[in-house]
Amino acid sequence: MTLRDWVPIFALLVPGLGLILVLIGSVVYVAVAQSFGYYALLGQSAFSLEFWSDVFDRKLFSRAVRYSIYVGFWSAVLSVALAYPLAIWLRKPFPGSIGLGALLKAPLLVHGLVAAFLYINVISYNGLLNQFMQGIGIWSEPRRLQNDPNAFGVLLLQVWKNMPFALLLLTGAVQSISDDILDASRDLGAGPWARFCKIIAPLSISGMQAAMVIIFIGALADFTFQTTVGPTNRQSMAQLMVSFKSRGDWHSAAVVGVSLMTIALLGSALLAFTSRVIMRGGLR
């Protein structure tokens, strides 16, 4: 295609591309240029490198990074490790099928902080779990569950809420492979095993890796989870980033959305390297 040819391409591409990049870039520059001392509220605006240093000697901040990696990647690989057999379970509809498909992608019509509730009203001191559980005399008193040091309270949210999202991609892409391909195969002596790590692995990898990326993206930056159900001896990324702007100091706050965003971009292309590598690779 010559130059001529893009152009109308361009024209119908620009209204609503456009609008989306001035947008995003203007966020990301005013973050940005905060983060080293411009656009202050109070003061006077100067570049400087103070905020960065401040930020990065501070225990909490590194603390706070490790802790939103942890969620992100294993909320990610979770999700994915579970939709990935429902996908191929539902690859061919069945009785029901159509009813059960929606049932799973129920979690995504609920908003995360009714989800959040709800858990909660599970495991509370006098919630249902412990109830059940003294009832049937498993327990002899109540247990306090919420708020577990380990955020699997977190991670149990973040994979009910995403393995839908998950699934839903991987469907599409599971459903794409032609019968007659695994059918060969079949004939061929493949177990289901290495049927997946053969075919259905390297064929719907694209999708897998999208539903990666952005489950850990979401789960990286989540506040809602983590500020009902989360840990009270850790902060994540996004709770450090709003106790700086509560307190006034929207450079530091910036410090740390400028990290998050550069973690978000450098783990998700780490993650879709690696899947690749490990389904084209570490599964032959």
The other form holds:
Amino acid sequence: MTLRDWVPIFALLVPGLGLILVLIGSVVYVAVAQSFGYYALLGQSAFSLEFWSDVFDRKLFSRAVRYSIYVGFWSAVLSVALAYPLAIWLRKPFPGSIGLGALLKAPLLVHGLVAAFLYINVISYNGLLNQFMQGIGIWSEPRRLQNDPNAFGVLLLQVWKNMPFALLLLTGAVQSISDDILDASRDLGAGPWARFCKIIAPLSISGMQAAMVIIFIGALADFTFQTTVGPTNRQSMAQLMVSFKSRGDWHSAAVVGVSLMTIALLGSALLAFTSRVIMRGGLR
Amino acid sequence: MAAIGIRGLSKSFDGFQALSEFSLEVNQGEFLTLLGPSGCGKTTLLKIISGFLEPSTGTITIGGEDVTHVPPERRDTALCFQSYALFPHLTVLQNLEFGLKQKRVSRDQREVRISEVAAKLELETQLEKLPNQLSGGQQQRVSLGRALVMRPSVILFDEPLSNLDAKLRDQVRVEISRIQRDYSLTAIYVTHDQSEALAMSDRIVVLNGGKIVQVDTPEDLYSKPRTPFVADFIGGANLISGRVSSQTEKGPIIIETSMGPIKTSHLVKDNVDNVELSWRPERAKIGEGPHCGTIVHRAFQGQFTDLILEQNDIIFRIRTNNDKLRVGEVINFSLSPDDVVVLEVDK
Ligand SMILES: Nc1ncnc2c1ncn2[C@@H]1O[C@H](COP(=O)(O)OP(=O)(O)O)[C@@H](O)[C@H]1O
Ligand SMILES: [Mg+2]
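Got the form predicted on its own; any chance of the form predicted in complex with the partner chain too?
Expanding to the full complex; the earlier chain stays at the top.
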């Protein structure tokens, strides 16, 4: 292509791409710069590694990193693991399948905070679950279920919120596999598990990777579910960032923010890569 | 013992009867063709034999064993799909290996079988390619090879040539026949193309509306169709109805038709007055003869010429080597009594 061809293409791209690049670029730039001591809101701006070394020395930080990765990883894996069988089940239309598919995607319309409050109502000390378990005589007294230390509540809400999204991506991917190909594998002796590992998974890998990565990044940066139902003795990275900021320590908050972005980037690359390896070769 | 036994099979989809009262035996090493117009239930039958559909009634045996309720992954059949259904993410080699790995065939044995089949199908140089890097004919061969390496007790073909162009079709047709004979495979071949059926089969099963119309060798099916449907579907015979005017112990029977009296040496059942006759377009001898017609259309086909004639508002077809005849000419012709077949009237 000549320069003349490029000019209109470039002109068409500028409004969209340019805006995105400017917005994202400036935010990332400011965050990175702040983490190294620039753009101080109070006091003087100067290059410094002290914020990085301070934050990295804190136990609070390394625990938050581990905790956030834990939430991100399991939210992604569990959402996809639940969505896969549903996507396969809904592959072929049957009476009621459209309604069912719509119902399963309903959580996409409910805000996370609303869901979190509903969840608290169910599991609280005088909540529905406790009443029910006592009612049928399994538990003799109410149990404390809120803010459990393993963050099962957070994971449950993450999966509830993200599974429909994974389902959306996987349904498309699974539906694009033709009946003949699945029938051919069956004819050659592949049972349900072999069909999944050798045909369905490798042929829907890009949908699965997309779901994994997007859910991982979202759950890694979770704030809402963590503050409402998360364990009280842990902080997520987002929570930590906010707590630094509310103390006016913008530089440390920026360090956490930049770490969060880096982990999101590396973690999703790693997740996408491993899932490809497992789906293509490992499950044989 | 029959390789495959089908007894009293029927299949309905929500009240629609796709197959009814279907019984058939396929012999060991036989090449059997299911021939019929589209929608007559051919694919449905193949899917029942390979296990993807369960019959509404009836049983299927393979090698004497009842497999009516055995799922496809545990049946010793191999299906060649019309769409080829190659696994797009696997190489040719991995496609060929797929079934053998599923059946836990040892590595050595896998290599032996695959190299033999790859050599036979001229796929040795293609083994590392992905299906979308192959031509249609090569994909067809991979799909055939994937079935052959399994050494199934029966191989099933669902219109395997319909996606190939005319020249390739002839080539692959010959290849399939040769391989079937070399391995003495029992094969069930589905097609709606009568010339494929006549060229390849040991026996042909003609289907119409989910029912067997006639089962015969290609030669008998062609020369002795039993019903107007078969006569017309295979080779486009001329059909005409008439009344039996004289039936003697010796000599041909004379049938009175709107083309005039026609002689046939085939028997008419006792007490039958009205009959349906069929005769082949290429059997008419042009020249002298009791029958005549005006040429209303002519189609030159190379080796022969197709003529459409009319007489007394009856239209019929004659195939001749004479390419000098023109539209508007009136010609005389004769029919040998042996070539005039008496049909059963369709119910
Ligand atoms: N799953 C199905 N549900 C309803 N009707 C079907 C189904 N499969 C096939 N049929 C019907 O059964 C008849 C036979 O179909 P098929 O066996 O595919 O015909 P052929 O292969 O001879 O063209 C057709 O009329 C078709 O519409
Ligand atoms: Mg068909």
